[in-house]
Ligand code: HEM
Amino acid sequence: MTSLLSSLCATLGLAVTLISATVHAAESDSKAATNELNKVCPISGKPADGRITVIYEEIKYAFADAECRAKFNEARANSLYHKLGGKAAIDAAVEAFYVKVLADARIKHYFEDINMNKQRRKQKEFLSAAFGGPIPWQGKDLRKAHENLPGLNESHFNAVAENLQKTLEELKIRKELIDQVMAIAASTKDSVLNRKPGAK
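Just the structure block for this chain alone, the form predicted on its own, nothing else.
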């Protein structure tokens, strides 16, 4: 139960199906792990042409046509993920975030039996997808991840959100970007707490 409760942090920031709805190629995950060129275009879902590629964060992506490649590049440039600083920034933020979480008496006991190396890795992957990174999240949706967590309440959610905001502020992230991150976080509250939208 505590491992599920810890996913409150790992899933904070996800708007359910936020990225996977716009990225059709589920094989992107395995491609990133193996460095093999994808065979399915991540924009159109059609067969990719190995001659039409782009490299983003040291991973090469292939596309069905030049228009799809242009859409991918535009999506990357306009994404919150890219504006925050990409993989390096997400990694730094997660590391600093968990220092705060594990020192917070309101929530630190939820992580006593958690493999924190795995937790940090999953958090990085999750937030990268939630903020518009190129690799879609393949994990559980928010309601399923939290449906069996008795006692989970708004104070726990707020504690996580407060630590997230403080982390971003200390990393000197621009206020308008922090506001976007926190808006995404706030949009997940009903799902995380397994309540009907707008319920108190």
Second form
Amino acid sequence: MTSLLSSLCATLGLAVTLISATVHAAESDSKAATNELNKVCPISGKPADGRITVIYEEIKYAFADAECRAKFNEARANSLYHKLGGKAAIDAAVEAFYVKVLADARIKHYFEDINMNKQRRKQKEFLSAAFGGPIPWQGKDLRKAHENLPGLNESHFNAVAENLQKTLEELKIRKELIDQVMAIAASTKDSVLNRKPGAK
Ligand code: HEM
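Give me the form predicted together with the named molecule now, not the form predicted on its own.
So here's everything in the complex, that chain up top.
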């Protein structure tokens, strides 16, 4: 499978560093995690047992029991997030995406007064969660986040979606995965445009 990360290597010429990151992706799970252990099981919501843990992308998670841990592992392995290449790949794709957005005369004015470091970070967190990553989205509701953008309409939404699709195509992501990403992006349209669900 061509991962998002390995495609990026070719695109940006960062072959050595990034291919090495891909090769060592599995090993990174065994690196020491330094985070404070969660007290609530992310699967069952019950108290977590600090002896039943897994390390995923250098973060250690504790679970109520072994069944919860197995569910967590299965969800990770089957997620679009994982298939795209995980955190490093999604972070890199969002960076490339905003280069396009900020160069796009149809929409760049919306980002003129925005702290783009924060915006990139938020978008990475949002998309990671939306693609089934391990950390739930804790930022603003998308309706709230976009409610004060003057004149925001479908043409702006489509321009953003187009930039996202082009970014993924340039990174040589498999069409099947791009289709899944674009379906998730499309599912946010009513919220981003502050419309009633299914409105035209
Ligand atoms: C696929 C569609 C979209 C998604 C998933 C999305 C996602 C997000 C997220 C996660 C945030 C940060 C929320 C937070 O601060 O917690 C955000 C903020 C923002 N988005 Fe979007 N967005 C989408 C479409 C658009 C469009 C079409 C525009 C305008 C052309 C836009 C412009 C902005 C701006 C300017 C902010 C910053 C608002 C502020 O900080 O006051 N977004 N978006």
